[in-house]
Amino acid sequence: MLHDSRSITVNDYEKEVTVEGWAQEVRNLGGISFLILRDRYGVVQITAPKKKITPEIMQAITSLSRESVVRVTGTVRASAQVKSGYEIIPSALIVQSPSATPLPMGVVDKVDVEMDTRFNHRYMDLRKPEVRSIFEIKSLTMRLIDEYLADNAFVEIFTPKLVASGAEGGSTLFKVDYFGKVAYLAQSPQLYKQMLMSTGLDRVFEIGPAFRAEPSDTARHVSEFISFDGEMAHIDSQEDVMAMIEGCTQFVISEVKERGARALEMIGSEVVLPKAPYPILSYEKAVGMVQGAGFKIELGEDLGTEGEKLLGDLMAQDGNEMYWIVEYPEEAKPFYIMEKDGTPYSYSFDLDYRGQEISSGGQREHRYDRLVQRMEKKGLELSSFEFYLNSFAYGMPAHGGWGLGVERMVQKMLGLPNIRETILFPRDRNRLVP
């Protein structure tokens, strides 16, 4: 049976084991050689005293190129000089795959590497334990979302990613040829999850890819990302939706802190559970706060990246990392968001995390006539949305929902400088490979 650096214990001392990994470092001191073998969980020291091993094994070790894949069989011996408390004296060594030289970039070398170089050689970058651990945390985050939503009677769904029309207009849609017809990559599952609110599947969620053709070169925007979307029916107000998201984010962050402790240590991140309940700011109040701090903005305008950062700094003064901004101008929101009658505002919300929006949503307009009015007001062609509108014509309960950027949440939770750090192979307007 193949062992790894995590599974070898004192019970294996003086027994024969087989391990496999990458040759991280080779040191030849004449009478003794050392091979540091790295696997997913850590490193194993292979100690090769010249007098105790065959010349073939010694030759194989001393001629190894770094990052070659090696399988070693040998005896585990206790060693106070090794951090793990043991070493392996090899009796057999097979080079499974020799590495070419020179390496395109180092794995353990303490040398700064530009982001483009890292992503051009992502297979090598991900060999770094601190980089790979980010994706263990991301995977854990998505499992925890599943767990929380299932415990709250949500059904997981999977909606089309090739669609005939966009949920939020055409300016940020990627057009594709669909057997000679025009189609688009889905911006979100918005239209489909709302349609399902008329079916009796009254609580649904999806975690899947979404696409936005935004020509943005920022640390928070990419063209393809993982979106966590939910929709729930029979609500009294958008506060029911906000309570669900808040419960989920608190659960996820708390459990990541506990279950992801090893990966967090590897990354060097300390996860802090935000204070709850999250403060609720009206859009008007949020604008007033940043205006008071000298930021130039008028009511009706978007806070933008700089406004959000400033608001995050102001909220942090009272120890609030997570907070809601509610009731945005209806003009700034998509057609499916319900207007707040008698005002220029809407039943909408954003959830901000340390000065960055990670989730957006609100109460939907479920009344057929009012929905049509909003679509016409937004200048949309109703015939393009017939399949969607039909689901509202035969009894649609009050409902609301959200979209949450998983990578944005992971980025803020881990304190990473760029959202691309949380994506295995990022896509933006400058990068299509690897």
Contents of the next structure:
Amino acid sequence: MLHDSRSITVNDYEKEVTVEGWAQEVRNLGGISFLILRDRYGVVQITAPKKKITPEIMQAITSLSRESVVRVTGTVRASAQVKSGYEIIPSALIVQSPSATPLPMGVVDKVDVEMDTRFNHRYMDLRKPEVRSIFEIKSLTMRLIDEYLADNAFVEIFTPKLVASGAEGGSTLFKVDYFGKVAYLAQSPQLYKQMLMSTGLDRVFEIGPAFRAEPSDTARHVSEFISFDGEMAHIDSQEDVMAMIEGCTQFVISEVKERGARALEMIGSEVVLPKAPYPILSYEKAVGMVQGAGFKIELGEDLGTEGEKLLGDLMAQDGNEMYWIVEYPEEAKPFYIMEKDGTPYSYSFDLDYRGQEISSGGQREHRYDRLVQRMEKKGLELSSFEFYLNSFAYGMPAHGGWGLGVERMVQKMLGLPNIRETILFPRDRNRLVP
RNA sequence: GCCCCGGUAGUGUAGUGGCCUAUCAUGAAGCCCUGUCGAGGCUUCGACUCGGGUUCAAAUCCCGACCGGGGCGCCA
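In place of the form predicted alone, the structure of the form predicted in complex with the RNA is requested.
Every component of the complex follows; first up is the chain already shown.
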């Protein structure tokens, strides 16, 4: 039975164990050599005093190239001089996979590595515990979302990622050849999750990839990301939807602090549970706030990146990390959002986390005639949405929902500078490999 | 897509017309050292993104391509 750096305890002292990992570092002092072996959970020190081990093992250790995979069997010995409190005196060592030299980038080098170099050699980058830990937190986040929504009677769904038309029109879609027909990679499960609202599956969610062919080039955009979508029927207002997201984000972040403590320590992130309830700002109020801070913007305009950041700073002054911006102009919102009659606004919301939008949603237009009107107003070709529209013609309850960018949430939660840090193999305008 | 900045050993950098046979660190190869943990000491190795141009002379100046960083836009 293989041990790892985490599972060796005082009970193993003076006993023989076998460990396997990457040779992180060899320090040869002549009469004694130290091999630092790294595995998923940490490092163990293999201590090789020349007089106590065979010349073959001494030779094998001192000639090891960094990052080779080795398996070591030896006796565990208590040592006050080692951080872990113990070391292993080797009796056998097998090089299972030697590493070539030099490394394309160092795992523990004392020099910086640029982000581009890191992503070109992501397999090597991920050997750093602080990088790997981000994905343990991301995995935990997914599981917690699952847990929360299951507790709230949501059904997990899987909608097609190969589709014939998009939710917002054609320009942001990736085109693919589908047996000679034109198809697209789905930019959102929007149409499908709404159709399900007419079925009795009245609370659904999906966590899956979304594809956007936007020519965006920022630290918060990628062309493939994980979208956490939810939709609920029989709602009274969008506040029902907002309450669900608020509960979910509160649950996720507080549990990440608990259950992810070890990984968070590796990353060096101090996660703060946002103050709840999250303040609700109307779009008008938000515009007024940034205007008041001297930012030039007209009512009706989008806040823009700077406005969004500025609002984040203003909210942070009162200790608010998350807040809602509701009732955006209907003109700026997609066709499926319900208009607030008698105003230029809509029943919609954005959830901002430290000056960045992580989620948006609202109440949907479920009234067939009004939906058709709105689609015509947005210039959509009704015939390509027939499959969707039909589900509104035979009994569709009032409903609302959201989409939340999982990576944006993880990024903001961990305070990371770039969304790419939260994606193993990010896709953007210039990166398709690896 | 726009604006600004950049591309030099495996990695990260210094060098902005001749003093470059290109700096430093890290790394790699090797040697010395019995308690290292950013080990230390010594020796060696290794680079100017590509294509044009200007000049007696280009890593350095100009043009183009490709790539990257920061910001914006588009957008989530």
